[in-house]
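Single chain ahead, written as structure tokens, the form predicted on its own.
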Amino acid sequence: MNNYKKKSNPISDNREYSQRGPRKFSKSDKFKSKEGFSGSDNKSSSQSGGKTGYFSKPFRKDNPTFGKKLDSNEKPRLRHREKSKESQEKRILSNEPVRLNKALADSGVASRRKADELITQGAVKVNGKVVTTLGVKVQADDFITVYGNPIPKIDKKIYFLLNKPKDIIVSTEDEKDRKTVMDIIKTNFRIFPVGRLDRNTTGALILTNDGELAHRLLHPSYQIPRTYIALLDKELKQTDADLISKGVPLEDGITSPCEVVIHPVNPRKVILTLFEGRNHEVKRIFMHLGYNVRQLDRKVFAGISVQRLERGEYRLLSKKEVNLLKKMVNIDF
């Protein structure tokens, strides 16, 4: 059986290491390659119960169809929860207009069947006009009323996650034509970046129509921490890292304390966490101490990692997720 636990990796949560000064790692002795654990384990997996293939019975050899092939019209129908999930996302980012008595029911006037009645009775109108007909779908920003009462308006929030891709411009739109991250990610909700990244800079960026938490998620008063991984045009010296560390002075004033962290095996590249959000600030603050940024990939927004994501690709935020930015900043959730 594969005993290999998952390390936590530093990057993912840099409140371990923002409460100390910097410091310059070294292997550990026990350090062992990843290498070691990219084989897959047949045998472990199938003792374990692993579900590698279609059985009517357990895995046991007394079992009549062990070691046979089910014909397809034997194998047991089993729920497609990938599928599913991938249904249920673009039911999420399409904002399909929705019958007018779920748009009731979800604003709290009434139930679905009381909704219903009142839709009948002639008590329902939309955009003015009265709806009498059942199934009826309406749009979000349709005007709905009820009894002449406007109904509650249903602000749904979204928010994303994205891996931002180089050559890329944060923006919802580019007066020279350029692709921006509004052509990546795919929904007919209106939404906008939470802040920006140069176009060679690479990594997690938010998205969503949320206006306030993006608001307080930018304000330097909520200290949020961005942590990025850059590769400088030579080796970073421990002394400029210190510097680094207990704030540089730019053109816009003293930059704030910082964790700076040079990597074990190539000191060329730096790990960086800040906590203002100032423009272009990590390659502002290496050329003033004399260095050349190459590369600069964010790796974490707000404690959000975009560690299983590739290049390019997005997801929604768990609602966990949200409610843990919507900590930082002191909203109510």
Ligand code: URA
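Positions refer to the first chain, counted from 1. For clarity, every value in this text was computed on a predicted model and none was experimentally measured. We call the rigid core the largest set of C-alpha positions that still match within 1.5 Å between the two forms. Compared with the form predicted in complex with the ligand:
The two forms, fitted on the rigid core, differ between the two forms by 2 Å or more at the CA of Gly128. Relative to the superposed core, Val146 shifts its CA atom by 2 Å or more between the two forms.
Shown in the overlay between the two forms, fitted on the rigid core, is a CA shift at Asp233 smaller than 2 Å.
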Given for the second form:
Amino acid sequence: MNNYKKKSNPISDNREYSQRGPRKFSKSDKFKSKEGFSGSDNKSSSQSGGKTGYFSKPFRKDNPTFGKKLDSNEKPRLRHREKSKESQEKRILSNEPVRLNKALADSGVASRRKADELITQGAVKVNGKVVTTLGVKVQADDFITVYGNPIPKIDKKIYFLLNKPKDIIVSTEDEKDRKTVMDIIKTNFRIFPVGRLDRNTTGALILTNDGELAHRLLHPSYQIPRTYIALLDKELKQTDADLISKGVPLEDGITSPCEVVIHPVNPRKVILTLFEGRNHEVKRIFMHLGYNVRQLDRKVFAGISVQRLERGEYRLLSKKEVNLLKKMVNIDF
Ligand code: URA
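Same protein, the form predicted in complex with the ligand this time rather than the form predicted on its own?
Every component of the complex follows; first up is the chain already shown.
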């Protein structure tokens, strides 16, 4: 069953991902959170149902699980498109030659048999030359078109927004084998988190394979805003809020000026917008003034808010959001 909640802003020019929306972290997964996730894990929905490349029907007959009843303990085998993507990724990384029909199948254009038909019909060009001979081998850096359209490549940039739950490590791997954010986001892309959130901090986290954008978003010179709601062990005094907003001396230097708002109804709650990203910064700022942070939730990172995502859910950023991020750090788009 597909547990996606489809959101209105998938990346519109990427049909492969256009069916994706937020995904719930599974209750049935190894990880058990106090935060009450719902739904079951969905390992294959990224490719489900949507138009895939040049043909509008999903490749059901190529799917080994199609028409078979799965034992509840049996792990569903990968769908054709997922296998293809893995295989394409490997091929691109190794740049080893593969048969043209396989390259076409891996990119999701057609099954190998259909690809052979396209080749013999003269629809396929490699580096600008029509290839009609079956069995020709190509490499990842060859430029392949079908009816003049370049076949999709996997070296695309991708951007996720996760509403991070508690007790999840923000890292690509964990030496103690604890759950990381990479266990939540199912993708073949080699993404990594943009910055850190502590294990018990929740909220907005961007993950991407765009190293340049990530690097700039974290660089202090761009003054990227991060808005947190902190729940303290006691009420924050206005005099302390004023000190924080001007900058407080920590062991790694004085913090940058920031915005501090004490919640009008609950003065233990503070809305804090920082413009730099030091390790454990919020906790250290409050600790410096004798407060303990009991809960910390990042509502917004670089103008991207998690307000429509439940904990453990994630979604792709829209093209508009990605462009806004790039604009903030002077990257052309
Ligand atoms: N500041 C902290 O103290 N912890 C976080 O996770 C993020 C900012």
